[in-house]
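This document opens with one chain alone, in structure tokens, the form predicted alone.
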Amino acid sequence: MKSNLKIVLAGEGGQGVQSIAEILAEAAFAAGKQALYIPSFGVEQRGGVSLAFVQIGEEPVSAPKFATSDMVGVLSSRSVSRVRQYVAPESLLLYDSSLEEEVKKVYGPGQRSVSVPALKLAEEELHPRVFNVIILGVLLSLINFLPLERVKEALERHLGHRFAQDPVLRELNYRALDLGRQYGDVRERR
């Protein structure tokens, strides 16, 4: 890796954008990488657009925010245009398939992108609340240098208190992570 990977994640408050970012950064740090996570959201938190900035790599992180990103993950309609300033032609835009029309309207057909039916997969195969973990799984597959075990450990530290209250949540989250990774692996081969 020549420089740190810069990732922006965006969605509505309550969609788990900050959780994904924190888990990525924590897993990277546990794997011996340099990692930084900076949250950015308004006072409304739940219901407002939530942004998260993550940097992962071998080099020390020189600045917490950045002008353009290597990857952008978009989880909601309002966040599609909100992250526009961080998307360069070489950035990879990862988004939920339900946002296809909005993404085409804002970015056009030339933007590097990966469309994932995360919400549909979550609703049909798991539970709507784990759709963000499906996105995390796809990110993990696309990043391809973070060990799965470190991500699972970070997931446990972040959500372990909820898993203790309802063990079914652990299974749902792990299945969502695996489903996302599988989907990302397939997309990567295309």
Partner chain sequence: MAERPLTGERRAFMAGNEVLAWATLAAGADVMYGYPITPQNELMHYWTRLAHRFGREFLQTEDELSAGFATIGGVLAGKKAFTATAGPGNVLMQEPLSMAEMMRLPVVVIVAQRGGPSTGTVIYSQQELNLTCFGGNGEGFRVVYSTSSHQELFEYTLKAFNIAWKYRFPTFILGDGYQSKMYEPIILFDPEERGWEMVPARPLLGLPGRPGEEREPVHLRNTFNLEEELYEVVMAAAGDYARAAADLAEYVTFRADDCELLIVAHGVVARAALAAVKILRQQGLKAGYFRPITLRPLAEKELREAAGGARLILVAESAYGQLERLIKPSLYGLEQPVHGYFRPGLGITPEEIAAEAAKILNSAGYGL
The other form holds:
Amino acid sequence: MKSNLKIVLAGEGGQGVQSIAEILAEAAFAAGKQALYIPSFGVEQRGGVSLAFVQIGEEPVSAPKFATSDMVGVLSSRSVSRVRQYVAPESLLLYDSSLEEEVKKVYGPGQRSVSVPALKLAEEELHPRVFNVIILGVLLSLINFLPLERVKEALERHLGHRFAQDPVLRELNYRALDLGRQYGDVRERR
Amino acid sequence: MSVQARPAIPRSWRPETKPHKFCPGCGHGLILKALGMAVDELDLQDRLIFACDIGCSLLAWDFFNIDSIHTHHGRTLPVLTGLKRVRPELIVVAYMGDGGAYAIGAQHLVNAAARNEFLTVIVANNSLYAMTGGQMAPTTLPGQKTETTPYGREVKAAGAPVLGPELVDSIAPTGAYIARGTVASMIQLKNFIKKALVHQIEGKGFSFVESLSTCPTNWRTNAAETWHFLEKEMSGYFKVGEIRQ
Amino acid sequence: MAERPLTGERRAFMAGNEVLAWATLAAGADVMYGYPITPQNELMHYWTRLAHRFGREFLQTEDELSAGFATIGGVLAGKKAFTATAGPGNVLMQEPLSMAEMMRLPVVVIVAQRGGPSTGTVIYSQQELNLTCFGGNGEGFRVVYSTSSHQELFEYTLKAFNIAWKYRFPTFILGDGYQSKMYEPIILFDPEERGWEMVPARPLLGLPGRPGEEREPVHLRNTFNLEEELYEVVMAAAGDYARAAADLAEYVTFRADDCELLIVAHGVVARAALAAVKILRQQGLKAGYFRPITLRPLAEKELREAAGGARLILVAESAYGQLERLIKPSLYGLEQPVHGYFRPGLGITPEEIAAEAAKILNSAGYGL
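Can I get the form predicted together with its partner chain as well, since the one above is the form predicted alone?
To see the whole picture, the full complex is given below, headed by that same chain.
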């Protein structure tokens, strides 16, 4: 994976898309990379598709948004077509396995992609609320140059206050991260 | 015993700018005299800020030997709010007309009163816009002729006169001082203003005094008619007295 | 005196609105008066929390008129006061700013541009250039910094308070929704530790001594009786502004000395323009760039020199020609054609600018 990355993540409000985008960018910054993260924001506070733009590289990032991205993560059904403009033939589309049908319909069978049963894994093995952290884990394994420690530190900065109230939550998040990373190690297909 | 050569003027007045700039028969000079007397009695000259609105009230900018600021039409309360919040030791007076208080600056009056800002507001109510040439004001009486109600204010079309102090009374929390005086009763007016200032000094809350005033120029009245309009017409509609102590 | 908000250098990764809260704190701002409007809201959110910690003040007013006029009250009182706004709020803010311009009041205003006209979008644009530079019923005697990174947001905010209190012109940080909402690396620092000289605030009203007896009263006016009285006041401000302009005007160039196409951009779009120049140079196309940092006053002479050395000019902006109109008087008489790449309310990428630049160069016969 190249070292100057443009990533778009999309999901429903409440799925935690912005959290994982910020954690990813912050971890990259802590690892000594240049990074920029910007959320999409409009007048719909709730109910719209939530988009996050992340860039990680060696040089200072130029424009905050971009035309097409290297990786596109799709977490919900409505997000599949919402991110169409950011997906180029060479973009890697990462999506939850439950979205298989929609993804095929919008992007055809030839799109470079990774399907992850994150929702299923979260529901069956962990907890639905760590769905996004599984996706973060997959992203990390695909990006492959961000030290896990920096990501864990960023997680702590963002969720530490909740972990303090409920230590089980920390355990859940770390397991979700690991699960995602293991999954991402194997699953790229053409 | 010596005879005084001229009537005493308040010590806080600026003699260099007298005679003042208001029209003959205008009530502003009287309200400012009441304010000057109250300032003298409380010895506030060196810690008072006098802010005037736009309208005839702006002509008071150099009336006193007191630091002063012109603001914009209706915007005197936010300026003083911003000042008082960071210099609470200063005593601040907003001086404005009924248009500035109840029309263009109404949102500021409502919100400053609701927040119980430590400001003293003095509103000259002369029942019309005077500086711009005699248009209808929020306080124009039913049937009163102005340049924009040439056939008399019709309540059905143009609304009923705004009762400023009563409006403030409905909004301001406990601690506010609210009164309506008149230039026809100078000692009473001075006492209302003085109580308003003391209220601010003691940090009790918002203080608000409306004064009924005269505008013979735009009313197009002679002395007797002016007095009649103030004492009969205006005082009949706008009840003079303290609303909250 | 409360604890200093910053000591040493603090490397951080944060949103622009948080950077602005730290910057205003570090600049010694005493008070913020504000009214909620996207995309500047989080600046207020951070300020209210930090102000509480560091003994500063905040008031949420009833509207932007009130926020602007209360900011004026704050500076009259001798405090470093500021406000922040955007879009329709910036429209309302022009009334108090007109008073600040007339009375030479050192207010600092942070603008997070959003889409317009009207309520537009809450997101991003560069459409508040006209309003911020020339809003109000006056001459635009204002200082407007158009920042393009978090580091600049921080440093120009520190500077804005100094410039406002030194020159007594209303001073603006013209940011935008992208800069407010995006996260990027920043180094925060205490300006005095770095050797910056911070200009102190001083009361303009409520001075010591009994007015009329121990000193003259301060009577500040914005309304004059005679044409000539107003003329003198405005001309004095015009003179001060013209004299200060050379000190105030700031700009950046890149490869502008040997370019065929000069790209002019400001704010966050300048980042894309700079990246576009690098792409074009790699392709062997001779592009350069000129970025005004101050939009008021503009570095007119330097812009004209840079433009005069090129054959073509391309203005790129997230507005429909507001920057182009601002710079055109500086180019008067030059023969270089000026092309506009106008994307009102839309973000602009380096690739777009590079493609547009290549197209213009090729069609004019300066391509490869």
